[in-house]
Amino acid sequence: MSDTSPQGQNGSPLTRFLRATEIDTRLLGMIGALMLIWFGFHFYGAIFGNGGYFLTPRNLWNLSVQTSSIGIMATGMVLVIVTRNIDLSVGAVLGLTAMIMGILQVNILPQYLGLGHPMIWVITVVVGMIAGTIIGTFQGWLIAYRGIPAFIVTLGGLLVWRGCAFLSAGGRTISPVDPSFALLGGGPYGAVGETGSWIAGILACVGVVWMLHSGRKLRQEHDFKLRPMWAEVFLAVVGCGTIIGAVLLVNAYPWPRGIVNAYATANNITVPPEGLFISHGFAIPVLILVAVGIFMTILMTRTRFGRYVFAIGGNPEAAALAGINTKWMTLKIFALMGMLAGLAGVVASARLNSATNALGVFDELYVIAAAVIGGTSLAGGVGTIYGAILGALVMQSLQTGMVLIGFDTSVQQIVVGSVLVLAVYLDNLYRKTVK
């Protein structure tokens, strides 16, 4: 069953491609920025002098480790806007959550457990998560119980949960952190190597693949309008082809030579002349976005929850009307965003291998802009998790380009301004030409 409609058969090539394959064109346009951002630093670079460092493997693999925990909690910032609230403390509930899980690691848990043991992150983490979820309850509560904004609410939740972290530590840094809970924050060892990204991509393929085709035996049991078989081609094509190169690229980055001399004498490996090659792989913050990103897009589009979200953002009054529970939804995504911002938390102080009391400052900034950036509107009622992300590795190119080619920090911020305030007119312009 294909389109064979008039409507089908009208227009240009490339209204009739976007319409066979049904590609969100926010989405094309969010990868010709990217596009446009990366040979942009690099040509720079080359020209001015500094050697062009950014479409490097090295550049790229650690563009990916700095998205992840903004990636994060974008995602869950998506279900925020898309109900009409805003969350201003998820950098400092990120700060927070920080701090406590570097106090439990350092200071409480090897004294009863013993220094190393191997359970020692896994509570941390689960610690850290809860503590971001019973906040983000709180404010959830605060918001849909008391009638309080949600503006007003997490504004005053950024300076409390700040002052908190800072209390709770004395203003002091808590570092080094557990061995085995930095691994969560990337690095040589926090990353599965050449064969477990190769492990990786292929599952990643299978799935393309599966949804395409278990989407296609969807559409045909309920009867409705099948893409052409050429079209479901070329998507998995795209699909397993990006993927491969993602493997190719993250295994084109090899260990430091030193980390290797290391490894290579702790393990009684004889290095070459030439050296030896040990490949990154996937980092380990990197493979849970991923993670983070598959679940949240399930809970968006296959669920009640995700339907009742969207129904919220479309009309909260109809929505109360249609018997949904408006209070106890705005809750519970309060809570899966104070959630989100734990497990940032756990990314973000594994990766410096500390918490400290500037971790996850501006933050709130970043994840509202990448969101925005990807599609969510403020008006509610739109937005994609696909786009968060995207619109978070938009927002850490940017701020890794500018860093790489020696722009001034004012100069950063007065960029990433403007690219937010740039998002919010284009997103305007759409809604419009859509109407």
Given for the second form:
Amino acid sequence: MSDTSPQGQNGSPLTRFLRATEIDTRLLGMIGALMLIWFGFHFYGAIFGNGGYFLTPRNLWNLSVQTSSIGIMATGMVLVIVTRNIDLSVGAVLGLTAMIMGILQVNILPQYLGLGHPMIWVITVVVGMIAGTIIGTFQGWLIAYRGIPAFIVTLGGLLVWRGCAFLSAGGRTISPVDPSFALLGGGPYGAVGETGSWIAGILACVGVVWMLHSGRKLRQEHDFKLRPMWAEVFLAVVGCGTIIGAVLLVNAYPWPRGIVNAYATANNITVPPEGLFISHGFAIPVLILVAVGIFMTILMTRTRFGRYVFAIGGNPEAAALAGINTKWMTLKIFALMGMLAGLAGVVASARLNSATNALGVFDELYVIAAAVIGGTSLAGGVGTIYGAILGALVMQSLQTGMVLIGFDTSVQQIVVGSVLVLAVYLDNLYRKTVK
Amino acid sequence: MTNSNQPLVELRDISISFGGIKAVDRVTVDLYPGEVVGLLGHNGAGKSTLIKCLSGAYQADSGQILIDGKPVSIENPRDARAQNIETIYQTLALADNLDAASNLFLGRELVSKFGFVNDSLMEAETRKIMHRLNPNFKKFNVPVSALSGGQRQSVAIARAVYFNARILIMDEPTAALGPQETQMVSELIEELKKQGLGIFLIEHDIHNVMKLCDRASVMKNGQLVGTVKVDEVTDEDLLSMIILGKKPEKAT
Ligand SMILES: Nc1ncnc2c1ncn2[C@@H]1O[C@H](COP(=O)(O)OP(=O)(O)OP(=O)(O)O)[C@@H](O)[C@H]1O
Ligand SMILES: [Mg+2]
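Alright, leaving the form predicted on its own aside, put up the form predicted in complex with its partner chain.
Then the entire complex follows, led off by the chain already shown.
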């Protein structure tokens, strides 16, 4: 087959470029919006405030950590919304699983294993995710097999699980968590360092190139239209460039002086007078989010399960007539959502180093907003995992930026709420013009 | 055209009601290999509901389904597919947000050895069968919501034909098709008939029924008016069966 289609020759240079590279214009739009927010806050701070802090390695690193728990849940919310459901309980499930894990690792496991036992964090994480899965399964069963609307089941769940979390610890805050567990929430020790980040980055680059290569091979096998070679190279360069940029960024954020000194004393290192530059590297929760994102993307685009999720969202009746067990699918989707809420509970409580009653409050709104800003259609059938993660990043960027500038909470709420509505409106316009 | 004494499918005394309304009331029809049986009747007569009991979409309240003379239980669409029953639904039953290939293979995706869906193989297969059924069809990489009614119908027909059915149910398969495409479907039906498939064809156009069907079963208000051999009746006979609900005297 020829490299260019007959239509490849016409259209403006931009449309030709987009067609050749097959870049999703929605992705471009989201990245544009993100850049607007980032630069906007940076220069607003530089001009009117006390300096531009937004585009610093330190702030962007923190931003990445803060995005993790919402991002993890947003990937699951995509499946829920694509199948025309909603889950209002994720924040409460996060709170309850975090509380269960807090009690388990602070009050129970040390009695049997001894304080600081290396298995404590493993058992805690597994139990937390199982607890989330059980809650999700139960809600999914009520929705799929008892015919109660998802809105009602999870609205009830929001109150029930929040109440359970409060009761299980008698309203107290559980703190501090197991030290190894705390690493899952980030912080100087909860990051993989300079070398680790380079390894992760290079693996990711290899992955990008391999994906482009195998995609091209598959198309050749079936004689489908290929992307022109320059477009493939362009995609590889942009993909790898972004990854390497991220590595450089997280490596440019050093440990604070106090941590360096403590670390040096503990490991008998003498700190030179100009100080030691020890990089954070990628935070562990961010790597968890990336892993979840890759897993969920493969699930949605490469497996039957994902295909059925989209089919149910597009036409539930057609899906059933095609032999898909739509009830069982619904149950599994809510179970998966519960598991991800449990995982987000790990990240969120590890980051705070405690399980509190406030953990996850309002998260359901941010998670739904992230998915919707990321292009998931509430009418069902449409949504992407990367969109939801970008949506979570947009939400968190707004929030962080406003905190940096010094807006108070009420203004933050007004802005976040308005942006959500505006984003969905723009998305509607986009869909109309694209079709 | 019956080339065997054993019917391929028998629906015996099928009844199903929705909220007290008998949509299908003790209907018995059968189908032989290599035969096309037309199902006729006014709107709401119960034709679609009857065949949905065979395709697994509904479960009859009472009655029996026999395939090759043996009673079978068809509790869901998967059971029907396992019996090599393929259906083109009146509503087409396509997921609008998926492309032609994903719809064609929905529920029966081709997977690679690691269990991942093999989209390019499915697209290649879809291109092949669409080339046979509707050479004008070119829109392989867009959601079927972006297709015309006739193009969508072609996808639904391709889906039913691709999987080597023994029993084909076509619920108004040409309702949205242009004259050329309708002609192609007629040829397709003739061809499948030669291959020995049994086809239930729901069709409102009496001319098509006379042309394509071997027998015709007429329904009215959920009940079977009668089954006639198409050779032995006229258009008017069929019309009066549909409208008056009476079987013509001369038909055997
Ligand atoms: N799911 C349902 N729930 C309630 N009533 C139904 C349902 N499906 C069909 N019916 C009723 O059953 C009767 C038969 O409907 P059916 O769709 O089988 O008619 P049909 O013969 O296919 O008509 P048409 O020619 O218009 O397609 C109608 O009165 C219809 O209202
Ligand atoms: Mg009908």
